[in-house]
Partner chain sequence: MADNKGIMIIAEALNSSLASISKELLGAARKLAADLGDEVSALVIGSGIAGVAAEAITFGADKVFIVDDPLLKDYRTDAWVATAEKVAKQVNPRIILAGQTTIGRDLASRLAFRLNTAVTMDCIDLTVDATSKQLMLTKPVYGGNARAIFTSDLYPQMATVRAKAMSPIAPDSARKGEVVTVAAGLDAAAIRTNVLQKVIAEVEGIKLEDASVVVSGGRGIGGPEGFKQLEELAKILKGAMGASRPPCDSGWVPETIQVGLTGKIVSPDVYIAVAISGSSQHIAGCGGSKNIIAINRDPEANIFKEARFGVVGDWKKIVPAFTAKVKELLGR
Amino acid sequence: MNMIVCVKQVPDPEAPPASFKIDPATNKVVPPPGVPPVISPFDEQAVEAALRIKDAKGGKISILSLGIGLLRDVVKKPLSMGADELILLEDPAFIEGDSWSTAYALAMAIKKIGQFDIIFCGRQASDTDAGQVGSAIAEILGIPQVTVARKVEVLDGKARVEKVTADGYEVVEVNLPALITVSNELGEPRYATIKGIMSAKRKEPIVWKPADIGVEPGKIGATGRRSKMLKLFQPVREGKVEIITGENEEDAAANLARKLVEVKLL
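Present the coordinates for that one chain in the form predicted alone.
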């Protein structure tokens, strides 16, 4: 089995929300100082899904990540968990993209990697929560996809996927090669071992520039965007309290009932 897992370096989602700021001039989030980035948690679960298949069937896992200023200790975490190689699309031309231009760059890199059986992605990134890149990669590559998987098994050349639904799950079989996005219902990803950490330190990532993957410059990064951010803001939440009184408890209860009907809560 040849598997590719797309992962993203993001600001730590466990940091207090109040510590994040927004630059209204650029419509960008300013991460809190002193808080190191992490691999998006859904992407860690995608790595775990691939590792479980590797444990059962054997094979190779390639990790693919896009960005600039990627911290090696962060993006190497999948290697310390048991993945085999790390490929970075690391160049200023790749950044400031939207879901489509990011998916295009990743899809072109996947074509360069070559033969694969399954591409795994997290169901969404913890910073944007868009959940679009995985589906766009599948569309660009022309392969089937299954989203929000909680369990993945490979049987007789097909992937058997338990797909999360609003009231439970459904079982889907898909021919390979295919793309699968993984949800948190899969379970906690495994911890890195000391042996894995030491092995990851010795492995150098493969770094590809736009020319290495044959992309059209106008389709990646900011120039390839198909969407425009109009406004990014922190919502203001205000609470108002109205005390309902009466001459006695029965009168107060009646006044409360009338007020609830008035505001259409009853």
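The term rigid core refers to the most C-alpha atoms you can superpose between the two forms while keeping them within 1.5 Å. Numbering follows the first chain given and starts at 1. Values in this document were obtained by computation on a predicted structure and should not be read as measured data. First, how it differs from the form predicted together with its partner chain.
After superposition on the rigid core, the Cα of Ala15 moves by less than 2 Å between these two forms. Two rigid parts move between these two forms, and the turn of the smaller against the larger, rounded to whole degrees, is 60°.
Previous: the form predicted alone; requested now: the form predicted together with its partner chain:
There are no partners or other molecules in what follows, just the one chain.
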């Protein structure tokens, strides 16, 4: 099995909400000091999905990431978990795209990689919360897709995917090659091993520039956008909490019940 996993470096989505700031002049997020970026969590689960298939069937896993200022410690994490190679599309021309121009560059890089049975993405990146890049890559490459997977196995040359639904899941069989997006229901991604960390240290990422993957310059990054972002802002919270107290916790609890009945919430 040849597998490709698309991973994105993002601001840590679990940083405390109070540390989240936007610069209104640039419509950009101000990274909180001292909180390093991470790989978008669902993308780590996508790496885990690929590793489980590699464990069962063998194969090669290529990691693909587009961005600038990619911290090697961050983007090498999949290598330390057991992936085989890391390819970076690292160039200012690639960035500030929308899902379409990002997917176009990723798809062109995937064509250059050539051989693949499964492409994995996260169900959505934790910054855009869009969940579109996977579908766009599949559309550009003309391959089938299954989104929001909780389990992926390969059986008889097809992938068998448990796809999360609102009230459970369904088992979907898909012809290969295919693109599959992965959700947290898959389970915790594995930790890096010491051996993995050592071998990841020695592996240098392969860096591709626009010319290396034969993209049309007008179709990548900010120039290739189909949608424009007019504004990025933080919603204002107007609520003010009333803390119910009492002589002790039990008493406070009883006072809360009284209060909720009094204001007719219960």
